[in-house]
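This document opens with one chain alone, in structure tokens, the form predicted on its own.
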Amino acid sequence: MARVILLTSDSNFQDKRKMITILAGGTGSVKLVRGIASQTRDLSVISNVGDNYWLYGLYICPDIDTMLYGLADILDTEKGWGIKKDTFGFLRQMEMLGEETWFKIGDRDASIHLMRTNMLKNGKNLSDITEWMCQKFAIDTKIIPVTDNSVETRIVTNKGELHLQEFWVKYKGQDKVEGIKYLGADKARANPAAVNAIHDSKLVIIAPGNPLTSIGPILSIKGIRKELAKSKKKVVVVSPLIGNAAVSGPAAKYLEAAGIEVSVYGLAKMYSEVASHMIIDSADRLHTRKIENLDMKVYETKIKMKEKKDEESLASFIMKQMHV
């Protein structure tokens, strides 16, 4: 009897033996995602949604958009957000009309927010919209919102409680942080596509995003945390810290407020329930033995990604060490 072989187009076929999934949010994450994407097409990104924000009647998804722009090679890498060479006529007009303009929305950027908002109002969910946008930007990587439900990262300060965007962008992170909340996370349903991506992947990477405001909201979704804990032997954390300082952003400030030691060891303890491997900078090798005592395997290398070659080098190192 003749053997029938079913052929599937490259765009839809993923080899589960080689699939990689990255939990991501923020500018540090997109650099690593770009690096991994340069070496494989079997890649899914589970995106943070905790910093999504309504402004001017538009639904803005900063981490999803940064990932879209980064993978489409249109990200303004100097700023770390927005579209390169964008103009700001829309924002200047809003200012003339008396609106606050602390959140910098470019003209091309605004079109994305407008399309997303209209699609939401017409009954589409965030997952469907994000998949459609990936197609429009000709991106092979799957970008998966961690949930289609509302989750909002709130910063508790000595002057009151603020949305993350207000605390960090509007008020420049000046107030003392006393705590962090993920509103809606307890009721949010994990995106089934995100759970399946973790389950099916050979390797799951927790990107070097801010542990509490970029990765924390993802881990606050029970279905995601449960699946990661079950899969922890294939989960690797990439440190966003070198010494007692973040590579970029306010991670140290948030960790201190949460009572977490600002070091790779403190991070290892935080992630030990959901990961069994950790990539740290060579400068932090003094912590290696302590981390290994948490039953986590440690790999030391250069983790700062200043240029594209650094992104690709770190990605190559991770894939080699994790045998992908």
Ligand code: FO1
Given for the second form:
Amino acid sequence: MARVILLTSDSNFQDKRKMITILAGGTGSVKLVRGIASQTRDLSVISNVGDNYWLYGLYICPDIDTMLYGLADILDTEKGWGIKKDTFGFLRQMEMLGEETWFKIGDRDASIHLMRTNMLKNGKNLSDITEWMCQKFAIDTKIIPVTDNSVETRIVTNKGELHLQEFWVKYKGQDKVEGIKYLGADKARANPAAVNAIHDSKLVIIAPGNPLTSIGPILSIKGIRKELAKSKKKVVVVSPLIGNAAVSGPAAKYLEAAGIEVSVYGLAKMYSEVASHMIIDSADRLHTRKIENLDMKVYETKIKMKEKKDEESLASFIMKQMHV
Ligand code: FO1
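Next up, the form predicted together with this ligand, please; the one we just looked at was the form predicted on its own.
Now the complete complex, all chains and molecules, led by this one.
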């Protein structure tokens, strides 16, 4: 009897039976994405766009770029953003020309923003540009901006409202946070590729990104939230908290301002509409029973990813528990 062997060399080939989608933004997310990417090629990443920022006429997409650099293994892992060993000649020149230089754009990093901005001006959308960048960096993982429309994360402080980058980088997160807004989210159209990725995946992971400034803007888009709620049974959240502190970054400050309890239980309540499983740190096991009462299945493990081997072992743990 003849045997048919299907061979494919198409790097875009994806086996939908095993496809994994990760909702991501920021440094914590990149570590987990790298871990999962080390085990499968059938991976899509839906990226936050809320912290995108226009500066010197350049369109900067920090979460997309951090993901690109992380997967291409050129990320400056000390800082958690930018390209390792980048130089800053461009920025020094901008300073000499009298511009503000609080946002540290490296020379190689600048070329990405420049290309992106030119491509936007030539009529391409952010999804096409990001796909092109993935090809240039020879990345198998699909990076999908959650929307091609503008959604801007604004931090409401006691001194007024600021773009996230201004609040966190320019003013070093000093002011009292009174709230968070996702400007444009109500009108933004969910990227159809993102909705399809959620629909087609066997497993959807909400990465351990900042719940309100990395994941929040993604969930603020109606089409995404609706698809996740429908797919809830295959959605797992990875906690970005251990105890009442974030593994990294200002998550606790934003959660407090939004009136959300800073604990894995507070997060579980926040995510319970769109997820049915949660990975928490073993140190938080006291909350397990309460989270299970929200009809969520809980898995305890070590969630801190200091080294590559931690990224890979957390990824294996998730895939094993979720039967992928
Ligand atoms: N974060 C900083 O704390 N300081 C910076 O000067 C800075 C520059 C920067 C340049 C490009 C880029 O893609 C990211 C950059 N970030 C910087 C990180 C960024 O502000 C945030 O961490 C993310 O937006 C949150 O995900």
